[in-house]
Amino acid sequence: MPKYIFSLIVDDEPGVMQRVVSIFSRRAVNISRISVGPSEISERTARIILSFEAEPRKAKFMRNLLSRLISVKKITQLKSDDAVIRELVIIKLKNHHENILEQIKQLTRDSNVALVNYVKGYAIEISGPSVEIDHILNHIDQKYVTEIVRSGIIALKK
């Protein structure tokens, strides 16, 4: 099933997120990732980036329903070839394990992912495309990991 990414500019007010999400839940469409932050348009607007899988006809239907919400000011569909799409992951490690740090450094050297920051023996922060983060997480020895936290995606049209 195709993956879709929508970028919405919405009024920054209580209840907007619930109305957006309910459109998906009522139609049994799962939102796989979602992030919300301030918009560059004004202090009273926010940007919601959400991704989901659906058949093309259903995705078009979802877009039409979202556009009917009064609080939604603009919807842009982003495609991976014409957008910069990133995600953040923080990996909490057990004690002081140099092994895992070296393993992650090697994996990030071989990919388009940045090892952003780490506090020796505690946590590692990685940012980059979701596919490459998935690749790194699949190759990390889980015995050194106590917790993994992933953000929603953020995306910007090129």
Second form
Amino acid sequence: MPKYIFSLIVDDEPGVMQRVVSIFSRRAVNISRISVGPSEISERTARIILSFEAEPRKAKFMRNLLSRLISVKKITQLKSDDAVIRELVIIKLKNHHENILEQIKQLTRDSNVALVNYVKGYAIEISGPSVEIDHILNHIDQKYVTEIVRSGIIALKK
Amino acid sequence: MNMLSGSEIVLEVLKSRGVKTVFGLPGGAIMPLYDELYDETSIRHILVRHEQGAAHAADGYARVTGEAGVAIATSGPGATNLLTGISTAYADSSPVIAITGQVPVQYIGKDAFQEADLYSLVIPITKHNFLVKDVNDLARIVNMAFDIALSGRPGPVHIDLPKDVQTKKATRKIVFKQFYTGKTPILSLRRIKQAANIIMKAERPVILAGGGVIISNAAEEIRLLAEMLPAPVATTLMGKGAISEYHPLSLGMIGMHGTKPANYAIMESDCLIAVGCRFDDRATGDEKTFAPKAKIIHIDIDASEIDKNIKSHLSIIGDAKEVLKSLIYYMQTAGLKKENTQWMSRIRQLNKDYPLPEPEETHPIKPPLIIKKMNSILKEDDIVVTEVGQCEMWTALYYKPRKPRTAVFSGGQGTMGFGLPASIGAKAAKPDSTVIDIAGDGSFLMMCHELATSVENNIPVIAAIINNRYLGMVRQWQELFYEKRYSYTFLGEKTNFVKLAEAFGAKGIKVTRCSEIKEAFITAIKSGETTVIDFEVDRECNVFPMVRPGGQIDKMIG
Ligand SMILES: Cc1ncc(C[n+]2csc(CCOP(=O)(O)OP(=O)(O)O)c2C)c(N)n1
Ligand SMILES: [Mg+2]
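Please move on to the form predicted together with its partner chain, as the form predicted alone is already shown.
Now the full complex is given, and it begins with the chain already shown.
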């Protein structure tokens, strides 16, 4: 099934996530990633970026249903070829092992994933497109890792 | 400056919006608002006996007027009692404003007495909802509730109003203005032209009018379009009244219990102009075989209805009245000249060959006869509301409304118990119209206590009970699809509806013979009193014609 990413500008008020999410849950569509943050448009609005898989007709239906919500001010569909799409990952190191730092440096070298921070001895932060992050996480040595957190995606139309 | 309290603000906004009648029942968390209502002379409060009745009454009021209906309840159980009514209104796009008390702001979330999380409960069954935490937001919120409920595709709006917000005084002056203009779609002239071109090429056009036609007051445009093409008009259940059913181009209702001419015409059509309908499964039957030869033009104000159930060839997003006006105008200027002689004679033939079964004057009474006799008595502004089941489908088949907003059904939800309170709402709005609830004996008992509301508030409605002693529609399915295994559908025969009516101070009339039907209606209308007519009918009479669930709509039983 095709993947879709929607960027919504919504009223920043209690329950707004519930409204958005229930549109999907009622139609048995799984939201694979979702992130929310303040929007630059005004203090009273927030931006939600969510992604899901669906048949095109269903995706269009979801978009129309979302646009019916009074709390949703704007919807933009983002496509990988005309948007910057990023996910942030924090990898917590086991016993302060630094061994995988080199490994990650290697793996990120020829990719769109950036090593954005290294909290000495504790954690490594990387950011990039989800697919390439999947690739990197599949190739690092799990024995040096205790925990991995991945954010939802954030994305912006080019 | 003398600042208003939350309760005063609510009433001021209601008045500024022209609200003259509200329906409700008080309790602890809504007492400040009721205290304010006590002295209010320009708003009539109708005390119901169950909050569900208030929601249905507000809904009935909204459907016959096109204005917002208002229901008020207390927190917790009072508020949850409204839910069925709100959900019924949502399914049929009815502008109901539900206001409920809530525990004071500082108690919210602490399982306080009579606290229920209405905010979460109503999200999936309202167009929008609010929890008011600051009295200074209240005027804006109540105003917005009206704008939201009435704009675009209408729908219910809920306002959760904590008790302390009702008593607190605002520190800002209240402003009356429109806060929300709706998400008005821009009409695509290109699509209007495309539609006109398809329609002008069509040889067998059919218009399908749904509830959206009623809501947007587009009945006149439907008639104009039908006569100019010419094209016959079928309606959905919610669309009944979109065209006078005495009009020669009217086909009646489509669908599972539609008329044969309507279903056949749809299946033969090469161009289906569907206006303000959502192609519900009860209307389309098997969607894969629905209108197989037709180019479907779907006109709706809600983009999410397009291609949801039936894929259209062309869609136009917009208000039905606006779209039809432009369509008619465009076709007139483009010099449409069509005869459709063959198609018109085919339609005449269909109407002649497949009239509704004529109910005979036998004993016991065949229910359709009751509806037919009622038709002959009613005037064009009189209103028929129904409960749910066979009673509803017999009405849908045999009742012939002449005007929009004179046929009221719970369509999307099929809520038993809707009819009586909705009739009360309708009668409160239209005191000069006779209002009749065609009730099933099962449905009637779900809200029969609202007889008290009708009697005590002097809002005289007529409940005509098609008393078959069965949950008849379910029994019909058991007969047809479950080998006559009548599992828990017989209701027994001890309930005495005449005595029940009298116990509430209403009139009760028992009718067992065909010859008494007309007389009973006339007596009830003339009396000006709340009247229950108990029609003892053929218990195992079935609603025909009928399409099997999920079947092709021209394959009809009966
Ligand atoms: C609240 C509710 N409960 C159950 C149903 C399922 N149901 C649909 S029709 C029907 C029978 C209605 O019986 P009655 O009111 O006597 O009408 P009849 O079909 O006999 O005319 C039932 C139980 C429903 N629609 N609504
Ligand atoms: Mg019955």
